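Only one chain is included here, represented as structure tokens and corresponding to the form predicted alone.
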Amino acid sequence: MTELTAEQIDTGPRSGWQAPNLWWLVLPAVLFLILFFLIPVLSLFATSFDKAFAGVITFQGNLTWDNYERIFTRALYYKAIYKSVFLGVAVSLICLVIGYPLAYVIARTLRPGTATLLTILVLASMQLDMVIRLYGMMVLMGDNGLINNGLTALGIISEPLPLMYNDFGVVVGLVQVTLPFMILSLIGAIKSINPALEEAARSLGSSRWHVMRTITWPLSLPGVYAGTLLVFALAISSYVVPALMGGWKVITLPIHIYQQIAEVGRWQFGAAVAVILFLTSLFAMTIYILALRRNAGGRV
């Protein structure tokens, strides 16, 4: 038999070889976002330190901290800070309560067909508009609406309950306008998980339950940790909803942001609200993220 020699038997990359360079693939999603994202939150930024004048859009140059000390001597402000995180913080909880056992039937449908009719009706509700959506729940929860309608002629109550023009209604009709997105950041974390790790431990003894809280739950963290800062950053920065299903009654950062500049025109002290919502959810954001990263595992 022949020998055979070093160049013969190197099957590697030859030396000469160099990737292709790639970098401007992505040179277009770097350039909106620096243009319709960056560009403007530096603006914004800029803007809440000038001095406020009603009707002045443009930036003066006229830096002052007056803004942020209005903001931080009011109480008014820390109570909506207050409810605005709060209601991200319920809203993400609530969601992830109900959309997890869904995610995970979708996920783990054998038939094509039902995972395929299941995800339908997930995303149904994101083929109308939020308004229309919101007009449609007031229809149903308002105090002349199918439920209390419904509730008094049964004779179940004599009074309309109370659904809507508070956080209940505000955190039901973030609920309905959020929950999708959670259950589609779910169903794509448990369809990772491979199936065997959750027959060996039935096969072994394990309970379902204890399957589900030893090896299906801690493996979805990283679709768990997805869905919830999604939900947590659509609730807490959301104007809509509090405004319709709140009846301006529910004061959150973004009905301050919406009543300083369309209402009163004070577009500093509006773009100050607006950073301090920035910050706010920035800052929740992070501590959630490193509390989950800790019992996670280093999987998040």
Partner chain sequence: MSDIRLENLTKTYGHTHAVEAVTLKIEEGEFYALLGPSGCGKSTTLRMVAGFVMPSMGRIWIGGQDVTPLPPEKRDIGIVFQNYAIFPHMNVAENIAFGLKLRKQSRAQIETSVKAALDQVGLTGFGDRYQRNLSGGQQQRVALARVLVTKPRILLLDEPLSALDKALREEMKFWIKNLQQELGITTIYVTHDQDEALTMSDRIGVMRAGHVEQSGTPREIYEEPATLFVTSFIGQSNVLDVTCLEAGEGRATVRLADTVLKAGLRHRVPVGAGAKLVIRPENVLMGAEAEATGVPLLEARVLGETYQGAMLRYRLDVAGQELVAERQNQMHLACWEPGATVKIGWTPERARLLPAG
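Positions refer to the first chain, counted from 1. What you see is a predicted model, and the numbers here were worked out from it, not measured in a lab. First, how it differs from the form predicted together with the partner chain.
Hinge location among 171, 179, 254, 185 for the rigid parts moving between the two forms, by C-alpha fit switching from one part to the other: 254.
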The other form holds:
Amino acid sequence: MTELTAEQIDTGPRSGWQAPNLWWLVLPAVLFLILFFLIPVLSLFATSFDKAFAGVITFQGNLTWDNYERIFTRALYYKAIYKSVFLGVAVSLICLVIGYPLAYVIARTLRPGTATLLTILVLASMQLDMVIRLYGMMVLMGDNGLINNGLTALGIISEPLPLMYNDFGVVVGLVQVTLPFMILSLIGAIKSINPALEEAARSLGSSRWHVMRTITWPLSLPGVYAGTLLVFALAISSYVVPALMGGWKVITLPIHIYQQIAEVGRWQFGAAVAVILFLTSLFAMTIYILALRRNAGGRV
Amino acid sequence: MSDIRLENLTKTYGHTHAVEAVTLKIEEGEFYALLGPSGCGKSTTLRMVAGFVMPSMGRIWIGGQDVTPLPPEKRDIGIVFQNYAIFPHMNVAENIAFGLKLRKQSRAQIETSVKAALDQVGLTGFGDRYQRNLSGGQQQRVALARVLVTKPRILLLDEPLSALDKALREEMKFWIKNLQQELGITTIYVTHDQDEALTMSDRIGVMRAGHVEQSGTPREIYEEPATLFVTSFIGQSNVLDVTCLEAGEGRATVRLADTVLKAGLRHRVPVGAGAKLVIRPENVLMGAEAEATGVPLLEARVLGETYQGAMLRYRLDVAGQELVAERQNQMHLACWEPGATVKIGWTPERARLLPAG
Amino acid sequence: MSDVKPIPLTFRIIAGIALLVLLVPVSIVVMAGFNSGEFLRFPPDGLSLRWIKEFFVSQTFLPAFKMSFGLALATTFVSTVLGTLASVFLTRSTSRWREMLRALFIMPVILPGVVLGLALYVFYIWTDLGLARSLPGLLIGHVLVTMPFVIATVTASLVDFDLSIEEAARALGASPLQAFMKVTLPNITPGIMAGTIFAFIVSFGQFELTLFLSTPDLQTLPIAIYTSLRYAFEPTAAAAGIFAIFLVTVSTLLTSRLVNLKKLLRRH
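Please give the other form, namely the form predicted together with the partner chain, since only the form predicted alone has been shown so far.
Time for the whole complex; same chain goes first.
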């Protein structure tokens, strides 16, 4: 590892601060990750194959598929998988539909000030503590929330609309939380399309919508794939949104994990649910990273 | 095929005039170059004709039709961009068919037209290639084929050669010109390269700071520049300070140092005041050649000589003003060493008097 | 150049809706924090600093805010140091393990927060090193999820850095270390600072991991607000939220000064 082959010297990065051995630089970070990331996560995976005992966190070594069998045979659990995936798909599609136009405006606006302002707004709303944003959502959408309150005051409705503590509320919450990620994925993809392509199509007789359909949209597909998968992975992994906006009535995989542990204390089974969740989101994320690499032409 | 008329065309961004009151008439079948340095408004003018930029004032007619309010897709024009703008997600054939599909042609018709267009631009068999597999020159040809296949009324070319290397540029210059002549299509060609403008165009409009300084044939532009800017932008010129003694019909008498000379005149130059005398290096005659013409001669001191292969270039000093002379490098002609004194002169028709400033 | 409106009206309208989705919840928090009544209702009651004052004497939210702030500072320090060193390796080394390490370094953000939280919690109890339900245990978790952001930002600025400038320093007689410290480091400082701010914000708002690692006496602001939201909509929580919103807005503005936003978008 410390010796470079002749080929590596020829093709490697140019000399700079690269003494033959730079391992001491990365060593602290790597040790940290091995100790506090790889070992814990792999142990968790191992635990998921252990026989479940309520309230016990020890590794018994009784290897079994029991936990996984339970997940896929009991409706309660496989419905949670189904629910998570369904919510993830709905959220990604909604984010795409409402995020694409804003990304397009940011990428194509002629006023650089507008683009910068909008980008900062999107970035800031992405970075703001989720729980704080959910506070706003809940004040808005609760039975006594601003919407129901206002509509009742105006005499439009007499009974509050069920906006929260159901699938609808969870979807709206997840869209709010994940939308910035979709927009940021799309801006890059749309920006990288040379505006001359759109103008060329216009001059050949295309209307604005036809250009959108035949030129802009197909060329922005890498960003569309990346954004959709990223949002999907984030949506199915979220615990706090279904917990608050669903009020524990919408049971997704992360909710299950927490319930198994906090309420029933079945660690081994919770671990198995976690593995399933991880594999699903890893699958989406892997495709996401591949799409991103293709998008960036291998620069990532 | 149509003529193009621009009337008082103006574009302002905030307080800057990108294009100011441009009025031009481009004849049917003409190859018209808009030439100027970057930022002179030539591209904005072209983009207004194409419909991508809305004029702040003025009108545009194509073939007698006022197209000013029309969006680009309704103008029936063809435009080739600097970077060709080949759709990267479509192959060459699909690129060329793009405009035809919009014109609701039948599949068979499109196929025939695409094939004919590929033959026309010398890319037979390239139909299923993609942009990333094409060289710059090939992309250029595809861009042209894609435009021409829709039979546009006019052709707009925006610096189409600037992305090519020098050798290819020479080749494409003649190829484009031939194609244009063959089709007889009215063409506006935007460039900052005087060489392209001079060799390719029927007429040139030299632009500067948003307006057209001079519009005329390449010969007129080169030999009878109307302003000092055109003089300095096209080719090389010596600009000398002189005093105007007399200004008549097409002729003026001036004094340079202590010599009285004649020069061509197209503009109003106040008598008795300072003016600029413009003369191209290749028109400055030296030694025996100058004496043979019988014109009044000036005394010059040789400051330096540059060897340029086929040409020799002399830096000369005439009564404190520097000028450059160029002559053929031929065995039988005399040479001068730096420091030598030499008689120089030029025929009055080759010199031009312009107002100072 | 072109000023023939390139953006269709429908797009502008939907873009407006998307902006509302992003901004309305935040505005409501601000309104709730400055509201004079117990509940935010329609139409609002009026303005007051009542809840802001309440926040400064609150037994839950003020300590939680301080806790989050301190934890984020500590987290940022550790992950900036570890992450920057690792980034130098990732951009300069020719090792064939480089790509694998790069993947390893992003893993903690790919892993759902709940899974990582559970894994760490089980690990802490197993190893019995006193990390379970402790501040160091929480810090470790936060470093895991913030380091990827530091590495991404610093790596990007190292990749953009023109190596020939460092080579010029070498040619002028600087040692490798001198060249790096005196030429390269000052030039990538904006990137490192942007990474630092990122790390701070991510740690400050981190929820799902914290849920497994915190205890009632180790409450961070997100956990405190979450607990409050489960049972009552305390306006004091919104007042605390206003300070967090201010913090995030300022740091986003700072980041956008430090690194070219456009570059960040192209690469991200």
